[in-house]
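The chain below stands alone and is given in structure tokens; this is the form predicted on its own.
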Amino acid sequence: MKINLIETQPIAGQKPGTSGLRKKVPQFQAPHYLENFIQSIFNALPERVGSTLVLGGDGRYFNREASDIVIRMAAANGFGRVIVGQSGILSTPAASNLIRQRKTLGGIILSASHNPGGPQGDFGIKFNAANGGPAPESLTDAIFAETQKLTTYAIADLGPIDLDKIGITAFEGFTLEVTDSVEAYQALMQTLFDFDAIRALFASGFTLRFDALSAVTGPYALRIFEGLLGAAPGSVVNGVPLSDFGGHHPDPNPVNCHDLYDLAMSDAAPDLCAASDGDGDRNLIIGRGLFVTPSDSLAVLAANARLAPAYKGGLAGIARSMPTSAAADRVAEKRGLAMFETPTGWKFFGNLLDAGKVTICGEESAGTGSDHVREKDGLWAVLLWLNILAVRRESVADIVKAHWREFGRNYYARHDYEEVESAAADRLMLGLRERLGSLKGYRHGPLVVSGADDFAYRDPIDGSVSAHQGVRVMFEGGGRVVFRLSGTGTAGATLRVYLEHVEAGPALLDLDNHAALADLAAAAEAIAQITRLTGRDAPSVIT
């Protein structure tokens, strides 16, 4: 095998953020741009050699051409083996599984997640450590600090690589291992559900749509969807993975989901729809009539998880990322579970899941997921959703509006001011902060803030501290406002304006999600001057 060493420099921007590295398509493709990030994990990985690592992505565009580098750098810096998925795609929690199950020393995920595909979208590359979640900060602060200093990548002379056929080719001193992308994520889901009793839901008249947006989780969805449970052909629809993902905006909410979203609002209605997004972490639930928020999804998943088999013994506790509506903590407290707020990231949930102390957790940004894994997982959601509708036969509205009753409503949404001037959203947080100990006592209409502060984190199994995770401002009453800038754009900055209000009597649990948030938006823009210093009149996205 003949090892190339090519000199470069090192190339500004390449700081890993809350999902890795996310640029445009252009950016990855100019030279040595993704080899010199691929190199800067490798050299942060010093117990590499000999190693196996696990490769997948979502199949946008540059998927295939970027697994084939990572590849051959792979064998040129002394890996023992890949193990990657067919044709270069595997679903995020996919590789999780794999990386967990094979005891390997990491694994590479080439995605952007929810963001656009196609030539001038987006890419992404992430690492993914031996527990199989995301990369902890000292890790991605050690890949940053080696961009810094490159000066030389290694890439090996392989000859052509065949990533359609499944199997295992050996070189000299390194092998590469073609899997199926969905027979271990598939053999994994059945020891976590009862595929009997979705079986006999699909049998008893059950519909389903499913939108896999033309993104990683088709294969995934119709071979078990449809093939192992039973569900009537086409329940799955944009089930091929289309580099473009077939101009797709593939976020599931209803705002991307459109059509998914009229259709269950429509007389045509299916029992459930569901979707997934680009790499397979998020999902969107939505009944007939209903749109479950994902903080609801939270909520109502982990107090009636005790119907799946593998959590009928209980859960060890629940976690939220600080966004996320707290739905989820007073069925913690009913249940008598520990309960934890994090920033936003998977990574936070790592060391919880990995020390026992939860079980479920879940991001407001539609990601939900167990220990079964260390990431989100769309369609582990979905089957949940399945598992519970089977043995409650009841309407996913009705399981909903039930839970409400029993532990009160949180009226949620989140305001997206997409591509704001980078310097501009700086300014507006820094005024927030800078406000915050004289917030208390504000009045904006029948509004008076209790409190504020800027959230931190205190890791309880680590001890590490995360500061400056976002700005909350708390009302009396229960109601809330979240100001954060997101991690997970490509240009300029997200800002994120979380609005909560929180119902317990039976009379209002059914208002109008966005007159019961009506107030809380005046009063957001009011503290923080959206208008002004933004130059934005109105979000980009509602959610």
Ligand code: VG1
The other form holds:
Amino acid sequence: MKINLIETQPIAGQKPGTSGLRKKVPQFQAPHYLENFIQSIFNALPERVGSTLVLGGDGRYFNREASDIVIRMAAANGFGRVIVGQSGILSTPAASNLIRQRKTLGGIILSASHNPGGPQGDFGIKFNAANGGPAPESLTDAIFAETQKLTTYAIADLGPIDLDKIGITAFEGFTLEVTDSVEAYQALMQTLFDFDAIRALFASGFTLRFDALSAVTGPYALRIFEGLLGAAPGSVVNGVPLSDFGGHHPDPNPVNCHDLYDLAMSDAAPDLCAASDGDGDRNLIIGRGLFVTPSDSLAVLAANARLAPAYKGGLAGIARSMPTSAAADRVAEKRGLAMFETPTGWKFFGNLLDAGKVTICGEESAGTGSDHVREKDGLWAVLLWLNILAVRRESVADIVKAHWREFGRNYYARHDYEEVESAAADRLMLGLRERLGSLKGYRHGPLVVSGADDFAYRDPIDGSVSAHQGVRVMFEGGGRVVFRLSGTGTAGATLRVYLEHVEAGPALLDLDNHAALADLAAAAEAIAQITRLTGRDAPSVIT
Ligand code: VG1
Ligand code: CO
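The form predicted on its own done, now the form predicted together with the ligand:
Let's see the whole complex now, leading with the same chain.
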């Protein structure tokens, strides 16, 4: 094998964010950009020699070219084997599963997840460690440090590599294994859920519409829902991964998935509508006539998980990201389960899952998952819903409404202000941080601030501290507004404002979500001065 050592220079800005490094495709295509970052990952892994790496991506534009480069660089950097999904495709949870099952050193996932794809869209790279989970901050910091001092990268001449054909190819001192993208993941799902019960549910006439948004979950959903579980042909739509996602925005919220949403609200609504994101780790759940907020979905899944074989012994605990509503906290409290509140991003759940402290985790951004892998998992969430529906034989709406009656309801919305000028967004956050100490007692309309802080998290397992994870403003009665800046965008800054209002009284469980949050939205504007500082008088997206 001929190894080429290529001279390079550090490239500024290769700092991983909430979930890996995300940039516009043309930036990744620029000379050395991708190679520099990959070499920096490898340099941060001194134990790589002779070890195995998993590789796969969500099929977006540049996936194939990048796969080829990563394989040749892994060979040149001493890896003994790369296990790559067929055609370079692996969903994020499927990659996490392979890392764990095959006991590899880790994996590289080529994805910008919920960000749009295509030649002018976004590309991204995540490194997952040996536990299958996103690299912890200590490792992403080490990778970033490597990017700042890089002088050379190594890449091997392997000749043409065929990623479409399943099989093993041996090179001198290096093995390439092209594996079926779905098989191992599908087998894992069969160990978790009662497939017979779900098959019986479909056989009884239950209807599903799953929108794969022309992203990575298509092949998984087709094989599992239509193939194994007997969902009617055509239940899975947009099931072929396309490099530009067929123009779909791969962030599965009711705004981007308006066709699905409209269908769910219509007379022709299937029993369950669902979607996933670019890389298959998120899930959108809409029952007939009722959108289930991801925060509620986490709470309902946690409360009912025992109905699925994998969780019949109960849960060790629940974790949610800080901006996620406290709906799951009420489940934990009533059931006597441990509850953890972590910063945004799945990497913060890894230690809790590894230590066996929690079984189910979730985020308000439509991510839910369990200890079966170390990523959020879109299809897993749909399957857990299906398993629960198969046992309870009630509608999604009835299950959610019964849940509110038992636990109370957390009205919830996220207001995103996208592509705000970075300096303005920074000024807004700085202004909030400066006022933290004086906000207590502040009144706006009927609301009174009971406390405010800048969320910091101390990992209970390794003691590491992550500060400045978002400004929280708490109100008397349990309401809350959270302000933070996105760590996944590629243009300007995105301000996220999370609104939560709690009601327990039975008469107040059926309010309009938007109306229930109106006072909080007004208070958020008054406290943060969003319009004055950003020039925006309305959010770009409300989810
Ligand atoms: C967003 C979400 C966060 C999620 C992250 C990665 O991060 O808010 O909950 O973990 O995306 O999801 P941010 O920093 O933009 O708010 V994925 O499915 O895009 O990897
Ligand atoms: Co994703």
